[in-house]
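To begin, one chain is listed below as structure tokens, in the form predicted alone.
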Amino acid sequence: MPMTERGDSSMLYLNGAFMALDQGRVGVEDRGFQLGDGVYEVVKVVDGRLLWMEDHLDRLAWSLGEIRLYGALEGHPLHQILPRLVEMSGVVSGTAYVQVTRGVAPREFALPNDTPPTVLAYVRRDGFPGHREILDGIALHAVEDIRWARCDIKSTNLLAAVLAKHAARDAGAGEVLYVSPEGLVREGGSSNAFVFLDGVLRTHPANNRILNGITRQHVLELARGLDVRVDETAVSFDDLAHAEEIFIASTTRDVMPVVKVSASGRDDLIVNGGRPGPVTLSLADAMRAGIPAAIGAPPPVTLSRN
């Protein structure tokens, strides 16, 4: 496995070789490029270490199985490759992106036989919400969910999310909120949504209509550990008007309070007077404390006491 050492924040692993990101080349007939026939993961890098890497790799393997891309990671030990990429890049705070496609084959819809997959990963520097940003919260913009019915697979088919996030940006919001045709809250464009309503933390069940986020799973574990009542049942969009608190959770945002929800043709909904609520901040504190503990770093300043 050839490697080139570089003090570069944009390092790439591609089909067995390490290189600068701008040196990577993928075939024109790669099925990921032409058909979106692939899956991906994003892993957070904190203090130069990968957070919950095994959880992400387990989900990647599951997604590969769901699209019948068996054996794609043979010869690609990502649990070794990703830390090596982080080390080579020198990234302290950022993300590692992993993508696996069915590889290069003549453009046909039927699955090809014995096509070598395309396996790539790269690391980039990135910043994450700080103390002030978390306390300021985020606005969501609701759109009808028109995605396919296998949102549990972390697929590279992201055009619906691209268009929805553009609509959210045009509305002055920082994230999308997908709502089903029946009016049920599903998830964010790249996050999971949580609603604290009538003393219960509600979130959409982990079925085919949402991605079962790694951060989502840890939030639910933390909530139960804090004796917060949890119910994995979808909330209607109309019920948001009665919510005590709303927040989203994702790899890059951890726990982020929601202070406003907008939707076309409706008045904006201001959540908890436009301030993060105590349950959200307690979970944010628990998450922020747990992340450094997982990598052996000192705990951060708490949010709920400041």
Ligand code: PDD
Given for the second form:
Amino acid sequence: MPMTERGDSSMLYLNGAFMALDQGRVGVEDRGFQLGDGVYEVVKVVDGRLLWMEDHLDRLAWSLGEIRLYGALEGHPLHQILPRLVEMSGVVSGTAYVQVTRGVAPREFALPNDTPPTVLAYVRRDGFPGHREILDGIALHAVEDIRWARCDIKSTNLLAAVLAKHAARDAGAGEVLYVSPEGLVREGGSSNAFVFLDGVLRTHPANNRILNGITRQHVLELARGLDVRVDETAVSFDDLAHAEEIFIASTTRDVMPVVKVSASGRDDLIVNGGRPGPVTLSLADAMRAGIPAAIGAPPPVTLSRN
Ligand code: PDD
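Rather than the form predicted alone that you just supplied, could I have the structure of the form predicted in complex with ligand PDD?
Let's see the whole complex now, leading with the same chain.
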């Protein structure tokens, strides 16, 4: 089978070679597999282009530095590899997944010397929330945040998220809401949380307790551009009862209104009468409107100009 044929959505880049995804093999003693010793990124593909790729690659480089995995991307020019994968796969709407681990070495906790890293990336087709889903909104299920104290690193250690997301699904919710032991709202299971409270858009500061989402950073910029007052200070879980609006934001969820928050042992909280609020929808609209420019595509045709 020709491996470079356009339209094969499961093409993989692995340590310098392109292949079909199901042909990829990684060693049993890969430290990513055994120890979760790796970092990753998820980049959105819109209209066959990678949205905010440079931002994601910058964050990947930063995560690599924080885990002392220096020089891992030498010889792996991801800013060329990712567009090539998109082109080869023919994916128009989807995600690119990138993972870098410390490679294969005899199992020992401390860092090995001179082990070549495992660098992989692949693109997959995915749908994103459409108008209907956005207007329906999403329910969050609050759990105590039991993750480690370096959530700013986009680590492949995702067991806490796996268990929390499972609990959320059992509770009939679409996403987790992590709450600190002191009762502060941190972020979603794989998204950042925003709360519009007393006329101010609040979100947890970008410190070690959350991942500083690329979407989060764009939402904050858009909010400032729309003259929405922004404050990067955490909201308490109890304050959610007075929230005018709540939403989450991420690469895969975009700006998604939250209409309900559940927590075990508490009554469900219905947000804004169970409907997306105006600030959330204007940010969701502004984000969509900015995408063509961000991916270098022509702006959408507007009715007023034609
Ligand atoms: N996760 N917080 C956490 C814990 C995340 O895992 C993510 C993204 C975000 C949002 O970041 P961004 O806007 O850069 O996507 C916040 C990805 C989508 C994932 O793990 O699938």
